[in-house]
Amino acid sequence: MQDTRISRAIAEAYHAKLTDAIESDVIVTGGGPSGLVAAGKLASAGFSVTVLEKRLAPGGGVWAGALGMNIAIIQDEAVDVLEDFGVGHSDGGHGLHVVEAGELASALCMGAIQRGAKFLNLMAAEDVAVHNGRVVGVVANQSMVLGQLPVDPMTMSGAAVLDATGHDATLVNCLRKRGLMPTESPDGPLGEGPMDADAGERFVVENTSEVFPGLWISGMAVCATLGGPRMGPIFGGMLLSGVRVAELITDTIKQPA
C-alpha cells in the first residue's frame, strides 16, 4: 500500500539523521540567522553540525522583518556574508543594503543544509548536559511536548554547544537557574538593554564569545547574556556573529579528520 510506503520512507529517513545527530562535533540551539551562518561555516569546514529548531521554520526573526515587513535590512560589513550565501541585495542607503526576507531566510536554511549541518525542527532545548565543570551537550524534548506532557527528553552530544537562541538565552539561563553563571554584573542585573542599533550591531559581534567552558553565544542571545542593547530589525550584526563563533569554535575544538 503506497500510504504506508511514503510513511515508511519518512520514518526510516528521519531516524536515520536523528541516530546520527546524538552525538555531533558542534550542536547549535536556534535556527535563527546567527545560529544558520554559523552552522553552514561550521560544516563547511568538515565538522558535523546538528541545528536544534524549536518552530516549525527555522529563520527566527528574519522573515517578518519590522511590524511585519518582510525586509531585511543589512549593513556594509555583512555583505560578504550575503554573497557567500547567494543573497541577493539592493543598495538601501547609508551603507545599508535591502533584502527580501523570505530569500534571506530560505538561502541561510539552504546553505547550512547543503554544506552539511543537520536540522531538528521542533525540537526544543530543555536543558544542558555538564560534566566536570563544561557543557557537553543538550537535554532535548519535542517543543509540542515540552511543559505539556512528563515525556523525558534526550541527550545530544558535542564538543561545543552553540546558543543561538535569540532574546531567550535558553540554555545560558539553564545555567543561571542552577548558579553556575552569574546573574548579575558590577554594574547590576544582567539582561537585554534598551534599543540602539548602532551600539547593539557592535556589542553582538564584539562580544560572541564562549560564556562558559563547552559554550558559546551568538546573536541576540550575546545581549541577552551580557547585557548589550537591542539593536531592532537589522540583522547584520547576526551575520557577523555567526561568522565569529564559527571561527571560535572552529579554533578551539579538535579539527576533523
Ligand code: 48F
Second form
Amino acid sequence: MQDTRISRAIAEAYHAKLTDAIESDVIVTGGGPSGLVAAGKLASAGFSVTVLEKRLAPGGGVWAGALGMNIAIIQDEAVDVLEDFGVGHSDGGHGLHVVEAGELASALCMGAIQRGAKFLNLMAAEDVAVHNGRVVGVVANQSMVLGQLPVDPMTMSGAAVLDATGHDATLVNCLRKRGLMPTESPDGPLGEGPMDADAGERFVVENTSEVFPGLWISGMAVCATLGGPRMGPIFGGMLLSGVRVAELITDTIKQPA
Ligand code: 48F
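Give me the form predicted in complex with the ligand now, not the form predicted on its own.
To see the whole picture, the full complex is given below, headed by that same chain.
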C-alpha cells in the first residue's frame, strides 16, 4: 500500500539522520541567521554539523523584518555573505541593502543543507551536557512535549556546541542557573542593553566567542550573554557573527579528515 510506503520512507530517512546527529563535530543550537551561516560555513569546511531548531521552520527573526514587514536590511560589510549564499539584494541607500526576508531565510537554510548540515526541526535544546568542565553536547527534546509532558530528552554530542538561540541564549542560561557562568559584570547585570544599531552590530561581531570550554555564542545570544545593545531589524551583524564563529570553531577543533 502506497500510504505505508510513504510512512516507511519518512521514518527510515529521519531515523538515519537522527542517528547520524547523535555524534557531530558541531551542534548548532538555533536556526536563525547567525546559526545558519555558521552551519553552512562549517559544513563547507568538512565538519559534520547538526542544527537543532525548536520551531517548524528555521530562519529565526529574519522572516518578520520589522512590525512583521518581511524585508531584511543588511549593511555593506555583510554583502559578501549574501553573495556566498546566493541571496538577491537591492540598494537601500546609506550603505544598506534590501533583501526579501523569505529569500534570505530560505537561501541560508538551503545553503547550509546543500553544504551538508543536518537539520532537526521541532527539536528544542533544554540543557547542555558537561563533562570535566567542558560542554560536550546538547540535551534535546521534541518541542511539542517540552514543559508539557514528562518525557525524557536525548543527548547529542559535539566537539563544539554553538548557542545561536538569539535573545534567549538558552545554553548559556543553562550554565548560569547552576552558577557555572556569571550573570553579572562589575558594571551590573549581564543582559541585553537598550537599542543602538551601530554599537550593537559591532558588539555582536567583536564578541562572538567561546564563552565556556566547548560552548560558543553567536548572534543575539552574544548581547544576551555579554551585555551588548539590541539593534532591531538589521541583520548584517548576525551574518558576520556566523562567519566569525565558524572561523573560531574551525581554528579550535580538529580539522576534519
Ligand atoms: O533569534 P534568531 O533569529 O537568532 P540570531 O541568529 O538573529 C537575531 C535576529 O534575528 C534578530 C535581531 C538582530 O537583527 O535582533 O532577533 O541571533 O534565531 C534563533 C533561533 O533559535 C531557535 C529559535 O526558534 C530561532 O529560530 N531557538 C531558540 N531557542 C531554542 C531554539 C532552543 N532551546 N532549541 C532550539 N532552537
